[in-house]
Amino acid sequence: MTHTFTGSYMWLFFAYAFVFIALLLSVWQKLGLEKDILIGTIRSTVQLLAIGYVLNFVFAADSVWFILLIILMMILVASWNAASRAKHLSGIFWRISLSLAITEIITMGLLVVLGLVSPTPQYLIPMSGMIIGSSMIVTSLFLTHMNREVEASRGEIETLLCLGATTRQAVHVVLKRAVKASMIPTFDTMKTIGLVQLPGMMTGMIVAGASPIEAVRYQILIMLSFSSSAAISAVLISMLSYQLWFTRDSMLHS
C-alpha cells in the first residue's frame, strides 16, 4: 500500500505520537526537557511548513533573485547559530558569514560549472542548504575546539608570545588541532555512509519514487562536495578568526 501526505494534515497529528513518547520519557526520568522538546517540535514544524510554501513559490517564480535571497537567508541563519558557540568573540558573526559565503560560492560554483548540477531552483536551493548546513557544523565544531584548546594551552601560548612569537606563530599548533578536530566528523561519516545509515537526500529520493541508483548518484555527489566544503570552511574560519582570541596588544584575552 502506498501512503501519501497530500491533501490532509492528519499525518502530522499521528507523527506527534513520537514527540509524546519523548515527553513521557522526559517526565518519567525527571530530565526536565519537556519545554525544550515542545519548543523544538513547534519551531521545527512551523519552520518546515513555512519554507515548504516559500520554496513552492520560489520554484514557480524561477527567479535568480529569489534563489540568492534564500541562500543569503541560509547563510545568515547558519552564521547566527554557529556564532552562539563563541559569543565572547567580537565580530565572529561576520567572519563566519564570509567563510560560509565563500565556501558556498566555491563548492556550488564548481558543481554548476562542471555540469554536475542543473542551475535551477529545484537543485540549487536544496543542495546549497546541505552544503551550508554541513559547513555550519564544521564551523561550530572549530569554535568549540578552539575555545577549549586555547584555554588548555594558555601557558604555552603566552610563553611563546613572551619569547617574541607573533600571534599566528603562538597559536599555530592549537589552530591546527582545532581545524583537524572540526573536520573529522565529516570524514568519519563518509567512511560509514551506506553501511550504518542511508542519508537524508538519498532516502527522500527513494521514498519519492526515484531509482535507488539515481538517488545514490546524487548522494555521492553531495558527500564528495561535503569533503571540499568542510576543508574550505574550517581553514577559512581559522584564518579569519584566530586574531579574535587576542587583544590589540597581542595578548590572550583573559
Contents of the next structure:
Amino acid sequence: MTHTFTGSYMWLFFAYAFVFIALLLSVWQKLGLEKDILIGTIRSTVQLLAIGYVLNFVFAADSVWFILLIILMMILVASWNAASRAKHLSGIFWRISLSLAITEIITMGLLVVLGLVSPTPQYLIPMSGMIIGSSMIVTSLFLTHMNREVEASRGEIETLLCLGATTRQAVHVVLKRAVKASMIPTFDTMKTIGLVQLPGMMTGMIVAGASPIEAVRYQILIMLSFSSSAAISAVLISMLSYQLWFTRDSMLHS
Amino acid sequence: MTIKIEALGKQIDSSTSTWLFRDVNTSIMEPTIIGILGKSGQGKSTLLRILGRLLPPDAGTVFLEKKEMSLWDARAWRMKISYVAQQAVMLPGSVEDNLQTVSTLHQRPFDKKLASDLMEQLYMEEIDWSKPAAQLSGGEKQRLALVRSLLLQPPVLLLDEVTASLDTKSKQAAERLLVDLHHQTGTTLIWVTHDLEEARVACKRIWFMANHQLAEDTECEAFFHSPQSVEAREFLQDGNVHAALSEVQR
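Could you switch over to the form predicted in complex with the partner chain, since the one displayed so far is the form predicted on its own?
Entire complex below, previous chain first.
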C-alpha cells in the first residue's frame, strides 16, 4: 500500500505532534528551547512548502532561466548563512558566493557533461541544492576552524612575519590545518554512510517508489561528487579569504 | 640605517581615548644599542611591536631611511627591523627546521656554519638538530629563537626581554653575542629589559618611558649617573634596592 499526501493538509496537523513532544520535553526539563523549536517549526514548514510550490512551477515551466535563478538563490542563501560565522571579516560574503558558485559550476558541470545526470530541472535543482548545501557546511567549518587556528597560532604567524615571511607564508600551516579540518567530516560521512544512516536523498527516492538500487546509484553519485565539491570549496575559500585575517599592512587583526 | 620616530602614540582603549604612551619623538642616526627602560605597563613592548610592524600606531609615524612607514612594503620593513618576542615561539618541526626558516622563506642557501657558530656561542652545541623544537626547555627555545632571528641578519633587531628566561651563564653569553654582533656588523639593537645591569653594560643609549611618554632619551652613562626626571631617579633607586636584595638573597 502506498500513502500519498495529496488532498488535505491533515497530515501536517498530525505531524506537529512531534513538535509537541519536543515542546513538552523542553518545558518539563526547563531547557528553554521553546522559542527555537517554534521558530524552527514555522520556518521549516513555510520554507519547504514555498519551495515545493516554486519547484512545481519551475518543473512545469522547464526554463533554463528559472533553474539558474533557483541555483543563484541557493548560493546566496548558503553564502549568507556561512558568512554569519565570520561577521568580522569584511568582504567574506562575496568570497563565499564565488567559491560556492565555482564549486557548483565544476561539480554539476562534470555530472552533466559526463552524462551522469540528465540536464532537467528534476535532477539539476535537487542535486545542486545538495552540492551547495554540503559546500556551505565545509565553508562554515573552514571559517570556524580558521578563526580558532589564527587565534591559537598568533605567536607562530607573527614569528614568521618577523622573519620576513609574506602573509601567505606566515599563514600557510594554519591555513592547511583549517582546510583539512573542514574537509574531514565529508570524508568521515562517506566512510559510514549506509551503515549508520540512510541518506535523505536515497530515503526520499525509496519512499517515493524508486527501487533501492536506483536510489543507491544516485546516492553514490552525489556522495562522490561531495568529495570533489568539499575539496574545491575548502581550497577556494581558503585562497580567497586568508588575507582577510590581516590588515592592509599585513599585520594580524587584533 | 636611520630611524625617525615622530609623535608616535598608542591608545590603551580607543573607545575611552586613554593613551598608553603618546608624543614619542626620537631618532637613530647611526648604529647603536638602545635600552628601553621603565616600569611595567609603560608600553615598552608595544613600542617595539609598533617598530616591528606587528601593531599599528594610533598617532604619529616612523620613518625608516627617510621613507614613511606606510610607504614601505611591510615585508621589506620587517626584513630590516626584526622583532624577537619575549615568549619564544617554536615553529613546527625540528631544531634544524627552525634554524632553516629564513633560508626556506627567502630561498637563500642555508648558512650552516653561521648557524652552528651562533648555537655554539649560546652554549647550544650539544643540542641535537633533529630533535623536535617543541621539546626544548624554555631557555633553549629562547636561545634558538634568537639564533633564528640572527640568521635573518637584519640591520635593526628589536629585542623584547629576550634574556629574561635565561640562566646567568646563558644570559651573559647572549649579551656578549649581541654586543659583539653590533660591533662587528653595525647591527642596531633596541632592547627592552628589566635588568638594569644588563642595560648599563650593554647599551649606549637609554629610552626611559614614564608617565605615558618617552621621559628620557639620553646616553647610557648619563642616565645612570644623573637621571633628569624624578621618575627615573625613583626607578633607578627601586632597581638598585631590588638588585641589592637579590644579591643578599644569593
